[in-house]
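One chain follows as structure tokens, the form predicted alone.
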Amino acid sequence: MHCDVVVIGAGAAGLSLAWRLLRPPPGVDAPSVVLVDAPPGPLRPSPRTWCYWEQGPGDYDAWLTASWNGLRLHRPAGPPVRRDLGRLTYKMLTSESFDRAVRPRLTGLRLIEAVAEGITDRADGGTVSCRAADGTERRVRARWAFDSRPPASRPPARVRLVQHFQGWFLRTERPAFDPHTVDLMDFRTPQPPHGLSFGYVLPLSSREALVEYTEFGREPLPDHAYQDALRHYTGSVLGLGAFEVCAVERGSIPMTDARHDRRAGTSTFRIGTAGGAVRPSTGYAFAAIQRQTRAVAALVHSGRVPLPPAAYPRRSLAMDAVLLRGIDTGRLSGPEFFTRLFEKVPPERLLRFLDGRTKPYEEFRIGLHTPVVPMLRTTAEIPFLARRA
């Protein structure tokens, strides 16, 4: 099979890129696109929830599960910090609704349900070898290949933590949530010996919400530990009373200063998580995936080499490395660090900072609200750390 572009993986990055490729600007022909999607089974990602912030209407507003204009952060003790987002809106989109909405709009797409086993890269194009569930082998030859699969092994890094979490979609017997406000970080959870923990509440109505327990640490927890933490958080901290768990979400996101090579060959590129779209200090990725795939599609439409742009500026990744190292060594108290930023920095500026879209002078002003001595000590230490696999 021959085409202009082959996309491997039908997650957020793969579907977003395919959709944008098939929507060229006026006067430009859409490229021929083949999407290679793994058959149902362990190689397909489990259902997940993506959250991001945006100014004004966005491409996916019609498919959102919920949206909010208010954020709240709970200190370990004392009154919460409430912030209005101003011109920004915090948005929630499930992978199921995204998939159901985007796929019917992929007019002209050719879909192969198979496992991509290898990519042969050449100067004039790439060939993807695939195997279907019945053992049938297929080969797709394309001018450009984009791989969104997670790498087989993580690249070397100086700092490596994991954001791991489990959440319950639940329904309470009585009104228990503020439908207009997200609890972005609730530090009233017991803090672990290493790293930090917090609750995360996304209200869908006064009686429905996604309630998550999250940790930044070196290793994920056993399943029963998340359940114990969620029972404590929903009962002792939130006091929800009786409720029904309708669904469970769990995940593990690398938080690392590893360098992600966006170019895997002359004609092969990595996108999404594989292309460095995850912000190391927060785990957010969806907004960066949209910026990345939008830029790639524009390059393909204009006939240029479609090297995916870096998801975040280098200085943002350098600051993330300092933060993660500070938390990993215990020099920085995660609850104190994030609470101080939330209190002192205007919310629009803070969210642009977390998205890697602030100017250097804004970042300097934000830095003044962090623990200066531990940050400087960690900054001086980072260059001397070895990158390890």
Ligand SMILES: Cc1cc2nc3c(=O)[nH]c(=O)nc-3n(C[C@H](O)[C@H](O)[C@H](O)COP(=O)(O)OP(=O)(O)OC[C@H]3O[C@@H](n4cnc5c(N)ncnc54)[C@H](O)[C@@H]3O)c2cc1C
Second form
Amino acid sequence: MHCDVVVIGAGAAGLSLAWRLLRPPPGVDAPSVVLVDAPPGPLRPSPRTWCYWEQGPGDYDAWLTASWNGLRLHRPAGPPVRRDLGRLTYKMLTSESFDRAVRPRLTGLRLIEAVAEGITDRADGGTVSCRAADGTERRVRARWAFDSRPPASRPPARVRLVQHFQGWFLRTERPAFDPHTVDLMDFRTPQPPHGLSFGYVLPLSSREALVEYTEFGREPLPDHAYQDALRHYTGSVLGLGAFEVCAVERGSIPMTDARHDRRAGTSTFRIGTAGGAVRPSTGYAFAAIQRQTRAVAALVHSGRVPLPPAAYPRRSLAMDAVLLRGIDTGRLSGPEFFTRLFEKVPPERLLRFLDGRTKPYEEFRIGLHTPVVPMLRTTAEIPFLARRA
Ligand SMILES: Cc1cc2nc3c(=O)[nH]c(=O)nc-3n(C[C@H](O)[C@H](O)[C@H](O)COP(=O)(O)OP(=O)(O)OC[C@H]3O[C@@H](n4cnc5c(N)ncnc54)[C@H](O)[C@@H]3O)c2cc1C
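What I would like now is the form predicted together with the named molecule, since the data block earlier showed the form predicted alone; can you produce it?
Following is the full complex, with the preceding chain placed first.
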């Protein structure tokens, strides 16, 4: 099979890229696109909820489950800090509604359900070898190949934490949530001996919400530990009363300073998580995936080499490495660190900072609100740490 572009993986990155490639600007022909996705089974990611922030209307607004203009952070004790997002909106899109909406709009796309086993890269194109569920082997040859499969092994890193969480979509018997405000970080959860923990509440109505328990730490917990933590959070902290759990969401997202090589060959590139779209200090990736795939599609449409741009500037990644190392060593208290930033930095600037879109002088000013001595000590130490596989 021959085409202009082959995309491996139909997750957030693969579907977004295919969707954008097939919507060229006026006067430009859409490239021919083949999307190779693993058949249902262990390689397919579980359904998930993506939250991201945007100014004004966005491409996916029609498919959102909810959106909010207010964020709140709870300190371990004392009154919460509430922030109005101004021109920004915090948006929630489920992978299922994204999939349902985007797939029928991929006019002209050829979809192959098969496991991609290898890519042969040459200067004039890439060939993806894949195997369908019935054992048939297929080869797709394309001018450009984009790979969004999770990396087979984790690249070496100096700092390696995991953001791991479990959430309940729940319905309470009585009104219990403020539908206008997201609880972004609720530090009233008992803090683990290593790393940090917080609750996260995405209200869908006064009686429905996605309530999550999250930790930043070295290892995910056994399933029962999340359930205990969620029972404590929903009962003793939120005091929700009686509720039913309608669905469960689980996840773990690597938080590391590993380098993700976006170029896998002359004609082959990595996108999405595999292409470094996850912000190490927060685990957010969806907005970066949109920026990355938008840029790649524009390069393909204009006939240029479509090397995906870096999702975040180097200095943002360097600051993340310091933060993660500070948390890992126990030098920084996560709750104190995030509370201070949330309290002191205007929310629009803070969210632009998390997107890696602030100017150096803004970052300097944000840096002044962090515990300067432990941050400097950690900054001085990082260059001497070995990157370990
Ligand atoms: C539970 C959860 C919640 C998250 N919530 C947020 C959030 O709120 N906001 C945010 O910004 N980020 C969030 N993230 C992080 C990030 O946005 C997601 O992980 C995102 O889904 C990554 O998209 P991706 O396309 O890079 O990878 P994936 O979604 O993992 O897609 C990889 C694709 O590759 C396919 N594949 C794998 N192996 C093969 C193979 N051999 N052959 C063919 N196909 C293959 C899979 O079927 C899949 O379609 C969350 C992550 C998780 C796990």
